[in-house]
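Encoded as structure tokens, the following chain is the form predicted on its own, with no partner shown.
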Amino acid sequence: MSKAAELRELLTRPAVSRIVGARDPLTARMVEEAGFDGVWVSSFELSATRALPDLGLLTMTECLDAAALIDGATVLPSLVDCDTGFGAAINLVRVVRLCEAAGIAGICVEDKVFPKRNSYLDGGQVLEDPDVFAQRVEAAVRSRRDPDFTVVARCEALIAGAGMDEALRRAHHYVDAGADAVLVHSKRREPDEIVEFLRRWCRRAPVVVVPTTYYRWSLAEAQDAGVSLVIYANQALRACVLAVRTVLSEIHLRGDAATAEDSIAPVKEVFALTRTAEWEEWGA
């Protein structure tokens, strides 16, 4: 089964699927090792890795080059976060063709104007005209060569404060344009907006959610509500920031790395993740 077919199966199977954000190939390999279903190539994480804010600053080349490396490090399918699509419909067509050529399973594009702002930033969330965005979705779908390649339309109406009716109107419009699934986003502390959306959506197409703020919502509750795919979008990056800061502060304060040793992975674990033994066989 191709990775594109695997991702499509994850979106359509009865059980809810789970994918995790990765910013580099090593993180993707740890996602695979942990037993998740796929990788989310997160624009937030890719931006942060470059010490850049998540404000639409990544270029198409930066995003897709990173996505190809990440995807190549794991057997899991990758869904690539393409922000607003790097331009007009014609640019999104090129994104689809480059992703398909690299063996990437699918893309997600959001309905905000360029340059987008991270959804968790206060204010300044400007939505794209839904007809214009639907045209981009239609172009992406029509241009794919592999019918299994997935196009996810991300609806930011709840993030922008446009209301539930507008979120549903947009989501239906994007599915009419050919989107294989919709990602509906909310930054409330509880999943009430998502639950209402799913109740009124009536499972017309697969729904993807990102429970960053409503993190106590269980997988079972998400499945009962009608979610197809859950993305843990940035937990790996945030874990890394906290762990690295803690260890480096301890080394700096103590003047040695003795106590830090209990908080970090043995070098042998890094050898295992990078499959050093397999590579050494080629040089034997």
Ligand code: SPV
Second form
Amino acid sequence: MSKAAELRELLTRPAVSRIVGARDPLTARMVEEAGFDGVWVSSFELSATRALPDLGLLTMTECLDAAALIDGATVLPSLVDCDTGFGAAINLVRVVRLCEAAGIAGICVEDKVFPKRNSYLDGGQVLEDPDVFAQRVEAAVRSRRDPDFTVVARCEALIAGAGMDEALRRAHHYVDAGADAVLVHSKRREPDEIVEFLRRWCRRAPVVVVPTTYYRWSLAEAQDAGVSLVIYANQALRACVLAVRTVLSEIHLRGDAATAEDSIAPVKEVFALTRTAEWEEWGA
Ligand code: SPV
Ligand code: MG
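I would like to compare: after the form predicted on its own, may I see the structure of the form predicted in complex with the ligand?
Let us now look at the entire complex, which starts with that chain.
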């Protein structure tokens, strides 16, 4: 099965699926090892990895080059976060062509204006005109050569405070334009508005959610409410930030790495993750 067909299957099967943000190929391999279903190539994580804020600063090339490397390190399918689509409809057509050529399973594009701001930032969010965005979605869908290549339309109406009716209106519009699934985003600490969206959506098309702020919502609850795909978008990055800071400050304070040794991975684990033995069989 192609990776595109696998991602489509994850979105359409009755059971809820789970994908995880991986900012680099090694993390993608750990996502696979942990048993998750796929990889989320997150604009927030890719930006943060370059010590940049998630403000639409990454170019299309930077994003897709990183996505190809990440995708190449795992058998899992990847869903690539393409922010607002790097321009007009024709830019998204190029994204689809490049992703398909790289074997990437699908893209997600959001209905904000360029340059988008990360959804959790305080301050205003500016939504794209829904007709303009739907045209972009339609172009992406029409330009794919593999019918399994997935186009997820991300609705930011709840993030922007535009209300539930507007979120539903936009989501229906995007599915009418051909979107394979809708990512409905919320930054509430409880899943209440996501639950209401799902109730009124009546399973018209697969729904993707990102429970970063409403992290107590269980997988079983999400499945019962009608979610198809859960994205753990940034937990791996945040785990890394805390772990690295803790270990580095310990080494700096103590003047040795003795106690740090117990809380870091043995070098052998890195050898295993990078499949060193397999490479050595080639005669290294
Ligand atoms: C990302 O991970 O880049 C996302 C999800 O787009 S969020 O950060 O919640 O906007
Ligand atoms: Mg993003």
